[in-house]
Each structure stands twice: as structure tokens, then as C-alpha cells.
Amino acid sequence: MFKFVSGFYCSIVNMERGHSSGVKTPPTRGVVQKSKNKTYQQSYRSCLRASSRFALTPALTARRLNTSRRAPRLHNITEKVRPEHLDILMKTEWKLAYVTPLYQFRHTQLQSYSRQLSEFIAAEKQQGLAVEVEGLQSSFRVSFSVVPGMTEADDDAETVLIQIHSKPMFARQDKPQKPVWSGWLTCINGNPDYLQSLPQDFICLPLFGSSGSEVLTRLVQSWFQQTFDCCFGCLEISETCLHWLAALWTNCHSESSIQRLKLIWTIPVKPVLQVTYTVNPQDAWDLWSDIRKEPGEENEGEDGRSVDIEEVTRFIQGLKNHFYKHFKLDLSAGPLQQVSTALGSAKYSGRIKISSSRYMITTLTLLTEGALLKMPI
């Protein structure tokens, strides 16, 4: 069953039976250097077992996502980043992870790292540990490259792109290899106090994205851990972070149409309900604009008004109130699982797709902050 009320559209799906209904709702306005040994690796792995949300770190329980941040600004990174790099970054959904600082990683040694990782994968394949990817593969070729222009602050290390190429074993000899796995490590607007406290031999690229075979992802991570004495961990995108993305992306609507604001909640009832809430972009903008216009909320930063967590909370609560008015169902009863607009999409499971280069820096800044907070340091 589907219902419509001007401005908003919503569907409710019974996760077990597949039944659905919908509605639109009306609009309203100097640390100690770490040694490379098994004890260090084991201590990090023990930390990885501790569960935590994106906004709360098990080792640093007093730290949370910033409660105020700059409003999104247009970044014309197409002038700095090569088109082929942007093409890879923007056409893929990435699975996120955090990675601890890399010991003795050098951007000048990427050609050597390409050869080492290729040899590592080949060795694992000979031992039967590298499961076939997209059919029988004859060989794997790895390429590391720097992505110039993908930094924002002076302390940010250059973004590194990794690609694994291969071709079917029985393909013609003249057939070129194709990418079967891609990944990147980045640090955008990293915490300067933390970055400056690292010893000289450590490089911090805390945000890791991967796309492709899970087996290859594990092999790449294993090689990094053995080579640079680092550890990887799953990076969920917490509900707080999803709220931030919904608000920040909506804030961009006047300059770049978000086309629609789509939010998905999971309500823990029996059977479980999935609620998909799609908001007309102008109605989302009107609600956000009214919240931003409220007296006493002026907060000018160096680059214009900042956005506060109180505004974000009121925005999300306003959307929930509209839903409750028509369905008598409180969305606060379940977790927000996904947010998407024309600018990108993000899932609680740690998957992100960035669809607009002009706001890529804003999105990656938030995710970098979350990666640094999640690290068990």
C-alpha cells in the first residue's frame, strides 16, 4: 500500500514478508616510537576486538565527533586531481576501514611497493590462499600511485591509490589486463595535534576504502600489516555521522541540487520493518533553512557560518516528526541505516559512494575524523 502527501514520500517494508506502504508528508520551514615486533601487533589486534560506534572510541572514550564544523564549501578539485583518478573515486561504492599509522611508509617508494605486493599475492596464490577472482586468473599486477590534489591541510599526507589488474587465464595473449580490485588510503583535514605528535617514521593515512574481492582486500591489508606494522579495523558509519551527512548534503542544495533526500531506518519489531523515507529536495531545504534562521544560532567561522550538532539534531527530529504525524511510528525506535542524495550515499555498514567531486572534501573530512577516533591508540 502506498500513500502520498505533498512534499515527502515514504515506504515501509516488512523485512520478512515483503509487504510495503508509503506516504508523503507536508513541508515545514612527541609520543614514544613504536617498535616493529609481534607484541606490538598483538596489542593492536587485541584492541580491534573491542566494539565501538563511529562517534566513540574504546581507547579514548572522552573523544567524539566534533559538535561544530564548517558549512560545506565548493571545492573545484577537478583543477588539481587528474580526471582518471576522479573517475575511479566517484564511480565506485567503497567499503571503509580505518588503519593505524604506517611505519616507514614512503611515498617515493610506490613503485617498489607495487612489485612487493604483486609478489606477495603471487606467493599466497601458490599456497592456495588467494582464491580466484572473476574466474581463473593468470597473474596479478599491482600499481600504487599518488593522487595529487587530494589533501586539504598542511599536515595531510598525500592520498595513495592502489589497483590490482588481472585477466582470465585462458584469455588471448594480446588482451590487456583489467582492474579487479581498487583501494585508497587518505587523510583529509586530519587532527593537527595528533598528526604532529607522531614520530618522524610514521605516516598517517587513517581512512581506507576498498572495492572488489574480499579475499584481495584481506591480502592487501595483510601485506600492509606485515610491511608497515599497522592494523586495520572495520569502520562503521555511526548514526551520528549519518545525521551529519544528511544535514551537510542538504545544506548544499542551493548550489548543487540534491535531487532527493533518502533515509532508511530499521525498526526492531517482529517482523523487522525497513522504513524508506524520501524527501522532496525543496522541502528538505525549507526545513533546514528554517532551522538555520532561528535566532541566537549565528555562528560565523573563518569561511562562513558553521554547522552545529544542535541544528543537525533538530533537522533530523523535524523529519521524524513529519513521519510520526502520518504513521504514528517513532523512527527513534530504530537505527538510521542509510542516507543518500545526488551528492552521495552512506550506509551504517561502512559503505560510501561519493557522486559529486565538488563536495568530496567535505565528506572525506568527516570520514577521516571518524577513522582517527576509531583507532585503538
Contents of the next structure:
Amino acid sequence: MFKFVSGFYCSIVNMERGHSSGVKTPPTRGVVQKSKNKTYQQSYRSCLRASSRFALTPALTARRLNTSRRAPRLHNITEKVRPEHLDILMKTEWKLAYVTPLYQFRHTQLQSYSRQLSEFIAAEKQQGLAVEVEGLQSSFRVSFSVVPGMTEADDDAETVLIQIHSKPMFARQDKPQKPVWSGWLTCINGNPDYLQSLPQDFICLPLFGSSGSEVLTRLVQSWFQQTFDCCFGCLEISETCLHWLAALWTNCHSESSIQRLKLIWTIPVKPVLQVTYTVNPQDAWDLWSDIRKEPGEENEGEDGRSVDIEEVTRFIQGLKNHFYKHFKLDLSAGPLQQVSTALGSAKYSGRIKISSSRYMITTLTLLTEGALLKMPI
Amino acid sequence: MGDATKRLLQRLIRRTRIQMLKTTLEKWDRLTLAQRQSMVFIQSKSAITEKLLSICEVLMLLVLLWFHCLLDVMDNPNQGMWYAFRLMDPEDDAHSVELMQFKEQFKSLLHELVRHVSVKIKKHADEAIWIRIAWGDGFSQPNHLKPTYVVHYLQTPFVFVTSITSKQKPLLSQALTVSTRHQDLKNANLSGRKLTAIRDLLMQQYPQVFPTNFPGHTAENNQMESNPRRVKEQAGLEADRLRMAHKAFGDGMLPELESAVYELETKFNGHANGTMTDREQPFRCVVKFTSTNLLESLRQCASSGIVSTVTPLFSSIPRSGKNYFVITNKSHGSSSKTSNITEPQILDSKD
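Given the form predicted on its own above, I would also like to look at the protein as it appears in the form predicted together with the partner chain.
Let us now look at the entire complex, which starts with that chain.
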């Protein structure tokens, strides 16, 4: 079955390669952008369609997110990634976006990108496009860097970290510049079929996180758009994705305490009613392991067994049912807004904070998947 | 008259709105008419401070300002977090306590208990007694920047407190119980940002238009009477929901309560199979409902059908005047619940 599917990709890949080599790279990028995005997206969606057609998974869920994933193993990320990089990634809440594949992005030219982006920002500032907060800040120093070790599969491109330093115009000369904005582009466990189907000149780093002023985020995004012929878009963390995070984090409780499992819903009445449901960590874990133990599943060694979407749904439904028993209020009436534990917090609005480095890879894998799916057709 | 007192005065003035400061000064009879008029045109707070310092004693100014702070909170009571308390076990002469007697006794009691404390008491138009307490201790002067406010209605058991620490609470409790002739001060498990709302809820002062008797038809016999067409059935269901909502929360305006907290320690009842439902230990979780007007939101939930029936957990908010509940199973095996109230911890809130 698998062979057949990969054969299917090959034909797409060939088609695409032929397509791009035929067109070459025309001088006007705007035109290419549209047609290219379209073809890649089609290929990504068709990958999914193919898998859903041949594998025995319902088409709808397959097009959303994977229906089963490996239980998060303890990742010794601290051995692979430098602590100063982990510090930067962990201390902040990131606003997420998706990015379409970058055309002719080279990990070897980061220094030149740093220079180009700072010049770009300076030029934009002079045009008076962004006057609000940064009105007083004179010079921006941009630094691009690779985060070594922040990859999981062989096809994943190396994570790129961007930091912008600045100091207020009237600050004393000897004062050091302060970091005013940071962001990163990553791809963790990206769909290998999709990644391999991309033409050579493209690097796929679909998940973009930023923290800092909106104005700078917009400037960085428009520089990327102009330079690498890509486009950005808002990435919400869908309800299913929030369910996954709730379950995956709870699954880690035996190794690293989650302290609490907190879920926030908003119920659409006037005035809006917010429901905060905080579950005792041990009891959440007990419920989760009870669901994991249920018959019909063969236990093949505790660590190796993958987590299934059905288990996740049953877990959330169990919590909702317990709630309903007391309040006769169905939590499905409103959207789930936020999930948080000591290991991290995620909001529907597309903000994420990862507080434990040990489960960073698991979380980023899920989000990478979400970003790939969110790319426009 | 040290520099410290002067600095305190400056800080107090900085925290006060300039218009408020001017109106207070205009009414202050310790200044001559000329002095008062000279204040009118001053534009900055620092200039006012300088001018005041040149014409009167610092101590006198402080008295004015403390008093003014009290007035300020009385006019804008919806700041900070208010906690409701209830005086328990009145003595025989509890109903005959009057203002002057209470004032004297409360002040002297508190001064006995705490070496450095500053107490101001004022009666509000609606019979409420407002008390401002600036706490110090054996070594430090009263801290006027973090005062505690207490609102009490004489001859009633109701007390409302804001910004109090767990250390100060027993002191206040002792002074209050003795001076009002009661035995104990108990937490009423009600808190909110709006003093008026929690007062109305606890003292049941809001217009409660609970319909006492209902026309005895439900959805079923409505169907029986008329042709059970879909439209009619729907209308009947909607009417039922409205009736249910009004039965629980009344018809009129509701006090603007912001939150309700339930600590659930009950048997898990989430899914059919699995061992979780059989286990003896309760499933522990905390559920918090928040809204700009919680009771209105809940009424809407009931009338729109989001809540299928109004459970006692919701209806007991207006009925018992509480918004903090601990829910446990009475005994394992039975499904009936008791709301077993324990005392929530009172935190020192910021002003």
C-alpha cells in the first residue's frame, strides 16, 4: 500500500519539477508566487487525499490532523540544542503563523540576510510607515542564526532564529542594545512525502513564531515575502489541536508533573460566560491512563504505543460529561479557548508557550502539522 | 514633624485626582476664605502641596487626606476585591448598639490590639458605617497606602471588607464582634469587585420578582391540548425554558456579580465503561464561571437552552447569597450532594 502511495508522489514530483524547470525563474516574482503556491499546495493536499483514500482512515480527520501519533517520548533535547537557544524558545509566548516554502533560502547566507533585513527595516522606518512604538528607536541590529539540533526527521530543514536588537534614540552611548523582537522558523517532523515533493530550490519551514511588536513582525514578514517569494498567514490552534495538546501533556504527567490541567471555554451568551475548568493533575492522569487501558487495544510495551485520536476524544468527552453531570451545561456549546499545564499553554488565537524543553519536540511536531495544513490552496 | 510625614503627604497627594483634591479643599473649614480661593487657580499638584505646607501643619493635612481617602472610596466603592462576612451569635443587647458607642469601643479595642493603627469611621447616607483602617505594628507606623476598608450596617450581621491580610483578619474580627455584641465573625463565601452587587445579593436587596406559582402546563401537556405541530411544540419548549430561567433568577435586574467558584470533589461520572467510575476517591477539580454579569449570563444560558435544567448549584447563588462552594458526595453510592462550605482563603488584594 505504502509503495503505491509513494509512487503517486513521484508522479507529482516529476510533474512539478517539469513545471518549474520549464518556466525557469522569471524576473517578476509576483506572478510566480501565485502559480507556485498553488501547485505545492495541491501536492500537499493531494498527498493527504491519497493517504486517506488508501489508508483506512476517515477522509475528514485525515485532512485535519493525523489521527494517531506516537506517545511523546522523553526527548533529550538539552543534549542536542544549546541551552541559550532553549532559553530563548522557552521563556516567551509565541504568536504563530504559517509560511509557504521559501524560494532560494540558504542556511549559509544568514549573515547577509541579517544585513539585508536591518537595512530593510531602517528604510521602512524612514518612510514613516511604522511610527507607533518604535518612533524613538534609531538603529536596529538584526541577527539570523541557526539553532543546531532543533530538527527531528532527516527531511526537516534546520530551525532559524531571528533576533532584533535596538536601543532608544536618547539612550546613552555605552548602554547595550536590548532585544526588542524575536522570531523563529521551524519544521519538526514535517510530512516527508510533502517535503520530498518540493523542488530543490525550496526550503520548507512552515511554522513561524514571533514575539515583540506587531509592527516589526509585519516588517519581517514583508521582507521574507519579497526576498523568498513566500506568504504568511494567521495560524489558529484548532480545537482538535488543543484537545491533542491537553491529552499529550497529561500523558507526560508520570514523568514530569503537569501541576494542573486547565481548560477554558467561552459560552456564547450575553454577556459572554467564561468557564475555567481546572483538573487536579493526578486525577487527570488517572482518567487518561484509565482510557488508555481500556479493552480492545493491545498493549505492546508502555512507551511504544501510539496515542489515538479516539482516546483523545474520549478523554475530553469524559471531562465534559463529568462537568455536565453537575451543571447540566454542555461545554460543546462554546469554543475551547485555551489549554494550559505546567508544561505549556496554548490558545485558540494562535499563541503558544512551551515551558518544558522535554516536550518541545512533541508540541512543535503537532504545530508543524497544523501549519502545513493551514497553507492556502 | 519629620521628613517622613512630609513625604507621605506628598505621596498621598500624588495618588489623589487634582479635581477631587480641590473640591475637598474648598469644603475644608480650617482654611480661611482667602486661602481657599488662592488654591482655585493652582494648576499642579506639587504647587498645591507647597502652598498647603506653607499655610498649615503637616499633621492637620494628613488628617484631611485620610478623611478624603475614605470619602473617595465611599464614592467609588467598586474598586478592589470585597469579601462578605457575617456576624454570628448575637448577644441580648446586640440590637441596641448605636453609632457613638460602636465608634468609641471599636477604636479603643483596635488600639489595644495593635500598637500603631489609624482608624477613621464615617456614617454613609444609606446607614452604612464606613471604617478605614491603616495598619502598622509594634515597630512600624500605620501604612496609609494600603488601608483596609470595612463596611458594616449596624443592627445587621453583614460586614464587607476589602484589602485585608490573614494576619489582620483576627484583629478586625475581635474588635468587630466585641463592639457589635456578637460571638463570631464568619466568612460568608461571597466576594466580588462591586460592593453594591455583593451587598444586594447578600442582603437580598435587589428586586426579586420570583413568580411564585406557575400555570401547571409543561411541554407534554401543551402538546396534548393542541395539535402537536412542530411550531407549537417549539414555542412551548421556549416558554418552558423562560419560565425555568425566571424561576431560578427572577425577572428583574440582577446584581452584577463577576464570578462563582465550585470546588468539586465528587465521584467521577464521565463515561460508561472504565474503572474510573468505580473508584472510591473523588475526582478533584475546580470550576470557575466568570462574566461581567454572571447571573445574567446564567439566566441567558437557561432561557436559550444551553443549560438543560438549572441545577441547585446555579440557583443557590442568588438563593443563598454565596459564590464559593465546595461540592462533595454525601456518602459514596448515593448521588445526592451537599454543598459543604469551607472557608476560602482571603487574599490581600491590591488597591
